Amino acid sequence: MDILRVEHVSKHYAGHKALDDVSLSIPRGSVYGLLGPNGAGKTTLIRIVNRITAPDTGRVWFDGHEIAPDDVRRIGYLPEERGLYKKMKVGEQALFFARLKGLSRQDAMLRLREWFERFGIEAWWNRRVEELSKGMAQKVQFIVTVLHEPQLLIFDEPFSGFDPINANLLKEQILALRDRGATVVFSTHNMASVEELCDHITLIDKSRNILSGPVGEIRRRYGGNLFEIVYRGDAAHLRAALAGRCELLPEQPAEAGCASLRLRVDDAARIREVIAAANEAVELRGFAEVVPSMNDVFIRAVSGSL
């Protein structure tokens, strides 16, 4: 069942069409990405979601019915632009957010001490918001918005900031929330952290929803039926048996006495064609499909090359 389900949205500002139609739907217990160029509506949609703003036209269902005020409570939102209170001590400060969502202070309280060990930064509870650097005061930020542990939780360009121990740090807790029941969607131009996260996804670009599904299915999709031979042999050998059987790509360079050769095969059913061919003019070392990085599928998707 879908915990979220946008259908149809629309929403204008003067002289602007930020969202056109989208329309998406997010499993429930899932790691699902919100890709896209920047100005693409990405923002606008996290912001319908959440009820800061209303769309024009088009309906949010969450949870089995349509989005209420009373649902805000149960969504974890960590916005692109971080508002901290600089002259506030940090610990009184997510104490005080973690009392505006719901926490008594006793719960608020063991809940925090256990999140800031977890993410080394509880010497700094008595030190003042203005003295953290910009990665700490984003993992505040990060254990503010998932405390109240919400069924959906969304984060805007969640890495920003964060080297790449601290960046891997946050991913492994985005991977203990999901396997705890929540369903996480984030907003990132990071295509490495979408193949190492995410189930699924959606990519709006100039403020419609141009492509959406299970990443793995995606790479597949828009692999162009691309495959590699490894092998040990003669290449003018091998490219005479290919020849007519598939279209031949040049020569990928040599690795531990290995040759490499891509090749397209535009009709599936050829394959097993293909590597027999292959077996019978060289020592066959593997035969794989080329599946595209999801940096590749971005850039053909935006591109309009797909």
The other form holds:
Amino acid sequence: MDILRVEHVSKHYAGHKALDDVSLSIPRGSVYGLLGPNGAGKTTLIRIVNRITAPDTGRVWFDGHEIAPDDVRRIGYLPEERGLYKKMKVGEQALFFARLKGLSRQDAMLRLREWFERFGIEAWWNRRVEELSKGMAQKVQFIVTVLHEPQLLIFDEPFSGFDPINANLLKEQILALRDRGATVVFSTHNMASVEELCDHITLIDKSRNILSGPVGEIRRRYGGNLFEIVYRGDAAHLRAALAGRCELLPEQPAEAGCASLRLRVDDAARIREVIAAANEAVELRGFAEVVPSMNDVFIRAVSGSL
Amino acid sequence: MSDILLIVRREFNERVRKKSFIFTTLLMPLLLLALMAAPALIMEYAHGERKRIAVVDESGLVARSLESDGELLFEPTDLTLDRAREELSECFGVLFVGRDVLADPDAVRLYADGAASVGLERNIESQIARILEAEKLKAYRIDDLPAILEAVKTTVRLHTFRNDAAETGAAFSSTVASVAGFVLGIMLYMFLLMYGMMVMHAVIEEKQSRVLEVLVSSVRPFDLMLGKILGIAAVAVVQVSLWGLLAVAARVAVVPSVLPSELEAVLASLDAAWLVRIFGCMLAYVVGGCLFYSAMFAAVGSSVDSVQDAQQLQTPITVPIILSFLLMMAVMNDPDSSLAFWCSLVPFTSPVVMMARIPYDVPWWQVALSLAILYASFVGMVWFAAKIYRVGIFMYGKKPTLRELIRWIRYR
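For comparison with the form predicted on its own, please write out the form predicted together with its partner chain.
Everything in the complex follows now, all chains and molecules, and the chain you saw is the first one.
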């Protein structure tokens, strides 16, 4: 069952349309990517799910019922622009937010200790937030968001401001949270992280949902039946053998003794035929589907060259 | 409910534990004292060097009786007026007294090198008047005149008794009441502005640092706003109570040794019950007034991005506070007037105006009614402000007008 379902949500602000009839459903236990160019409406959608703003039309369903004020306690939200009290000490602040989320004092302390240890930031407990760097503050904010172990986690641009090491740490933690049963939704521009983490995505552009579905399926759909043969042998021989069976693309530079050839097979039934012909002609080292990167998918979908 | 408590506690702790809180709490009374003592001190030390005044006395009556003091040194001279003005340039001025000054008291002129202060002019006028009066009395040839004058000199001090005062015979000094009322009114005026601004800045800070987005994902905006207002009201209670304690301590430890004995007597005449009542009312009005005005300040704070932007929008709030200060001045002249009565009921003016009237023994039902209206209005105002707050905290970039704020109230 889907943990979150957004149905035909529209939102207008004075003068512009932030969301236009957006629908999507987020399967329980998934890591869901919310993609889109700047200003597409991702943050507005996230704010609506968090009940920070109300949609003009449309409905949001959470865990089988229409979302209610108390449901926000079961959602952890990491906003894009991080917000912590600058003058407050890190530990005290984390405790304050944890208690607002409904944790008891002892429980909150216990979990905070654990998380601070996991991120190696125990020494920051008594430092003021204003003394921390942006990345450091972000770690604290992340902990505050996930501490109460909500069923749904929403991260708006979680990786911005992190160095590669800490970004990796964060990815590990996101997957660990998923493994413990949480559903994670995050918006990002970082397509590599989408490939690594997400199993579903929705791409929002110009206030509309233009692309939704499992990541693998979408990439394949945008792949255009592109394949790559890695081989040893005579290139001309191979080309001659394959001619007429599929569309051949320009030669790729050879490397480490192996040459490679890209080809497009539009009819799935002919794939075996192509492999057989290639096998006859040269010493076949590899045959694989070329799946476009999410980066390519994103650019092609947004620029409309589907 | 527990959310509100958490927010109240955070707000309170953050403020009370700050060093600046301790400083303000200790320094404010000193500052206030300095402010009150300043005019007297300035008068005491401001007269600078002694001014020399040459006296050309054609009548021969005045010059020898003029009395020099710390400020003025009179030097009779035999020169004519014109020569004195020319030659005695080292003097501040030349005082000319005409030959017929007894018949024509206007024949007195001062030629000064610079602007003569009002005090200096009064000094010379009253001295000459005294001398001329004595001269005129002399013309009646009464024996033992100084003794008679001394004997007839009378000073009256009026003791007013309140017919409605419970304790019959308790002398009530309206001077004490008016001074106390004035000081209390000013204090209320300051507290309303001070704590109101504190709330506004706190809201703006949360909005600027985007803490609000995190908070609102777990707390209702209404709880958040109310928690903030109540937290700062709690700070007000603590601060005012500390000042009360400081005042008592100062009264016991310091005042008797420095205060002139007449004032000490006045202070001693104030009974403890009176002080307790005043302090109780003070707390009630500080809390009520702060809550009422803070709600409005919170609404303004929520709708702007920075303190600078708040200037324009906060005018509709600061005007009633300043107005109540002006009304207080008028009310002090007649604390039982109908203006006083109505101003002590309207919640916008009641904290300042009623507080200024309290030392005059306002009927208890008026105080009760005024407080009831104030606290009820606070509830209404919070509801009203929360509607603006709820919309305002997510409005970035655009500075809203007052009209837009009012439109926000109607948002779903």
